[in-house]
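Just the one chain here, the form predicted alone, laid out as structure tokens.
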Amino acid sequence: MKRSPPPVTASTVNWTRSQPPLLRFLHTCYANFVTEAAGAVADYIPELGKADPAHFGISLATLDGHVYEVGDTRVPFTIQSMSKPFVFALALDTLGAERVESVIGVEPSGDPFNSIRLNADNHPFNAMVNAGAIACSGLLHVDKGDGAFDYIRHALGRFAGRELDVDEAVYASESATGDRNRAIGYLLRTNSVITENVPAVLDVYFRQCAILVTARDTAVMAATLANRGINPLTGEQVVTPYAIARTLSVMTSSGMYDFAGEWIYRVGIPAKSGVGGGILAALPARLGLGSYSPKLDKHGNSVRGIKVCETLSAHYDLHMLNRSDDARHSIIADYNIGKNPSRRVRRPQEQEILAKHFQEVRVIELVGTLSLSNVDYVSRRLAGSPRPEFVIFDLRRVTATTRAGARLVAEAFQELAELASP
């Protein structure tokens, strides 16, 4: 196993007061890792071998639509396998989960990304390996015909918030040297995973991989995944939350191929890499990260990109399984209005009720997000003492409500109403 990433220090960057701390941190990461010389540019696709190994860009997009950029964040490169989660989510929404899941599994394979091996049902292990991605392209080709690629390109552009082009030279190079993917395609055809013309399906897949993006684009695309399918720059709901949740699940277990286990152990953020040198990472409800550096390790992942993600996660404690939310912090005040009179301006009818029942009114002031655990804690606080005739939930400081929290609130109100009924 790799050792933990080095601690980030201020010694390698000029800290300026005008920069937000997170931007200064990204500058530090850039300075610390720009001299990293390990790895090699992918050359099994000849055009990829022409990438400048010195290029290095880091971008981070927040869910309120702010994008931080350091280094070569506007240098275009081909998306390659980073397209897979977006096409998988698109297929789930376009064709329905039952259709997609009937031919593509959701288990990690433990194999390299281009493995010519299927699972026990003779289906691809998941949509993050080449076999599964080609199967996704095949499903969309059945539905969209000759328009399948334009449909995919347009959808990826909606994730990025701008129209995306194709690197025709890389497409031609991939097509000319893609015999391994052709073998996978015909294996899928033999097992009825692909029912269309294999060359036509592979043409969609090769073009899909040759779509041009930047580190900034991939950060925004990752942030859209982290934001339940809503692009934080455009505000568009690109795909459904259902598709996003299932896509992030497969990314968590399989997005980094045969490095996926160590990745989720060390970094703990759903991610996807591409042999073009990009890595995107989507931390749900938090942020999206995109990086570009074309020198790859033995797993086909960007060496510098891995270091950036490891360091960001470790420095800010972003591992998704290391959450520290405490439901008890959702209540900032809990009192009887007779002993602690309210200073809020109220309508005459409300004032009349409070004056008449001031000893029987309990006020609970809530703050933050109403999640399942927060609402459960509030309901147990209510149940743990004699029930007052009136309960006021003060929601002025509540910023959001999860679906589970909203459902539990509705059930709690229903129970209160039933108890109040004669």
Ligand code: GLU
The other form holds:
Amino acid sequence: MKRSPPPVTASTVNWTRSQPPLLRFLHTCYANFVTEAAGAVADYIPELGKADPAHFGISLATLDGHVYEVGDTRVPFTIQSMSKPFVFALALDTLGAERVESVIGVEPSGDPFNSIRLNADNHPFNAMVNAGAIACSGLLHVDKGDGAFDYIRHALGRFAGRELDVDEAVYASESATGDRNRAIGYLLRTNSVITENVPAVLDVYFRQCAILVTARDTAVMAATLANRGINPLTGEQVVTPYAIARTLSVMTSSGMYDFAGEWIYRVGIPAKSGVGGGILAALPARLGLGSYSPKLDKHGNSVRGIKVCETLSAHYDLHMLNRSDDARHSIIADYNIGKNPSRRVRRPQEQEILAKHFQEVRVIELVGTLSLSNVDYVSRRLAGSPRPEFVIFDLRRVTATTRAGARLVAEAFQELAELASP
Ligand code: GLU
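Having seen the form predicted alone, can you show the form predicted in complex with the ligand?
Every component of the complex follows; first up is the chain already shown.
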């Protein structure tokens, strides 16, 4: 007979030793999936085949700078294709979006990552497949010359919040065997996407793929993507919000190899995986997740990593398109000072102003984030009743403003000022 667990009451919970529920959840994921043995370690880069298939680490970084870690989160592995979103973001900021977007597309290819196929313009389909990533490295090489790789390594370190090293053995192994990527490089040059020395560009690409990270690093890197480019640990703005939004867009449509459609349909979190066994997932304005487990499925995605992401998304309902918000909750008070006299002791000058205008002052107290819908709702509330002489917006409980919210506030003030002027 199955025995039910003892009831948990306030007295049986040791609060001082309790774990945050998110950490407990990650431990449960670890315990549930550590026994998962399916998949195979990538060995087409011979050195990758030496990875220990038992390694399993899960890390989640919050946007207020906390990092949860379970399992082998400090085991270094090579970043491989997970470098692609960061190098794309870097290229957008370094070379300008126009330059990058003129030679690299943003359509999903539906092909495997290493496909030797360009789009109808003879450009890479997107920056998440090898052709697009090699093109990005090529563009940065034009700009930075021999310094291109160090420029990339340094930038990836700013995403991770620490200096990152290279696995020389994996680099040498891919460099010795990466003829398919060389073929892509020459294809790009015949189509003028790469304009110079193909071996030098490939060298940058192979080195960038061999950068060493941990599951913890990739969680922080993902959290930086989720945080509009600000590393939540260091506070540094690593790349612009423009580059972040475009990078997350291509991760959404093309980040998970030829499993990308299925992934965004089921999990709904922009993500990128690498053949080294890492997966990073960035849920905008919420969290960054990094997992490491080297056994891959037929698409090249970590088997355990996929399961962690699927379970996390389903359990906490994190699909990015399954969201709602009620703009009406942003107003916590809306009153006329004349009808609600304050008990605050005021200076004589203030009392004088209030005595003169108390009938004409409306106070609106707002809370939370000033977003497009919240400010729009407030502006309709204002327009819906006779306009008072003075409107005070009490923003002390406002914690954030989106760009759309700020723009609407500015436009509302402008309109009020125009009405007030004779
Ligand atoms: N360096 C690997 C390659 O180009 C990266 C592939 C991947 O992680 O998808 O083959």
